[in-house]
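Next up: just one chain, as structure tokens, the form predicted on its own.
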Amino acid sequence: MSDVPPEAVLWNLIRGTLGTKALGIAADLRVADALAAGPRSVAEVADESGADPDTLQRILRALASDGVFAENEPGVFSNTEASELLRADNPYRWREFAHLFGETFYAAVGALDPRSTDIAFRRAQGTDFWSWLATEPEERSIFDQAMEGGQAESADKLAALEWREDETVVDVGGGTGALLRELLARRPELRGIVFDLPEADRSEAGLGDRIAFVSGSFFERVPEGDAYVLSKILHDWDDEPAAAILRTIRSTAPDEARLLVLDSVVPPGNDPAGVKWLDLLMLVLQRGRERTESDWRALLDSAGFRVDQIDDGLIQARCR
């Protein structure tokens, strides 16, 4: 059982769209990199954000109330290990993905309705998030930036599987390379095929001349590979479409080849978990969802799939 007060557990949440807009205020108007040298007066920072004194002032406290961001004394604030995180050199994307929740996703959220089963993104904007984001070059290029954040680790996992010399991997959906550049330079062995729409955001020059990138619909064609990874990309589709994208990579793959899921499995119980908020996310965005262990075993099998393992980050299935 929690020690929160049942109280501050309801206010918690209900103040909740304030401090997703208040992050995100602060993430865009690059207040952490502004602290970066130490405390700094917030008439400062504002002036050089061009925002109000007194409406930055008043979001900067609130923040600091919570531990992001400290007012050092009246005006004058400083980082803290929270805020830092907010920083444009930080690996993981905070600012990125601060933005995304306090801009990007802020009225489609709004527009969540369990009444309806229309996609709350779509009532919201008057499109699907990815049509949407076609025509937002910017909000693309944060989407995909954001969507480095964790690549490391990610690598990590990866690279600590058994490999053949010479393998071909075909990051499915996978934006900017980071993920295959990162696993590559940890198994050098490799050969790596980015494979996105051409809108993606990515340096080619930057990939290397291992790693070569194919423009495509993964609901139409893959190329052709001998490991097939698919980082943080079903979570963003129902059932029928995420099986529709499997049944491309299994119409080419050849028989010896691996999926290889990078994406959470919900846990049961009551406990926290990111991921049960993270899959409200995903329902709002385009009805995509979170999957726990069962249903990823009857997605991956419906689609001609069978699973070797299954870790939470870490799905592991064969062609059958």
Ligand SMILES: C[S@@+](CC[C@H](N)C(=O)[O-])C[C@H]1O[C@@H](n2cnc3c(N)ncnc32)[C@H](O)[C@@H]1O
Second form
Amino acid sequence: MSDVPPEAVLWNLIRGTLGTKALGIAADLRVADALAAGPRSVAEVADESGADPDTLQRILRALASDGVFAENEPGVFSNTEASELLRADNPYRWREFAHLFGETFYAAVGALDPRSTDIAFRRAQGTDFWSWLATEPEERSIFDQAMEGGQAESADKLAALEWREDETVVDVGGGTGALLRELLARRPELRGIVFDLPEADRSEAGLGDRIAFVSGSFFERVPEGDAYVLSKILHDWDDEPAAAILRTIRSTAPDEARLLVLDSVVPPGNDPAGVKWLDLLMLVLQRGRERTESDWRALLDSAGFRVDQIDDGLIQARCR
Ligand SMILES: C[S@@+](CC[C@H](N)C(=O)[O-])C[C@H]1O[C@@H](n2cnc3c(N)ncnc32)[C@H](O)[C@@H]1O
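Can I get the form predicted in complex with the named molecule as well, since the one above is the form predicted on its own?
Starting with the chain above, the whole complex follows.
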């Protein structure tokens, strides 16, 4: 049982949109970076960022009431431990995530309709998420940067597995290639191929000579390799398209190839779990879904893979 009074439980959910928007605005105005050297007047920060001082003061006051920024004296704000996370150099990319939730995903969440199986993002923007990103290079770049957050931990998990000399790892939907870069820094004996849509933000020079970038769609083909990584890919898709991606891999993968899925496992019960909320985001963006352990087993089995091990964050499978 939670100690939070039931009225507060409801109020915290009801005001959620306001918090999401306020945080997104503070992130976009780079307030945390503006306060990096110490407390400043909101008038100064507003002037620098082109914001209306009254609007910004009220946004920062509300956020400060939840511990993001602090109002030290009337109209003067400083960073807190939480707002520091919004700075540009944060490796978990909180600023980019705050932008995505407060701006990019915002209208789509508002378009979620429980009576319809239409994709909310498509209803809000008139096209699917990936096509929309392809027409918005700045958004695509922010999305790709956000996806780089936490890749060091994912690379640690992969590097801890057993690898043969010279295996080629194909990171399917690998975005900027950050995960493979981190993995090869820990396992220099491997080679890598980043496979993604041509518009994915990437710096091929930064990938080094052991990693190649190949562009294309995973519904049509994937490059051949010894191990296939799917990091935050299958949760983007409902079961049918997710199985289609897996079948594309299965049709190219040598029989002894491994499949390494970096995705969450929805826990049973009512305990707080961020993945239960991310499941709603996946629903909104493209009717994707987070999966329970039995969902994962059924999906992988249906597409020709045998599960070796399922842990939250890493599912290991092989071709059947
Ligand atoms: C949620 S992001 C995950 C990126 C990266 N794997 C990571 O762990 O951060 C999903 C990725 O799938 C890519 N993607 C979407 N549709 C694709 C397609 N049809 N073929 C190849 N990649 C695709 C996107 O461009 C994006 O980089």
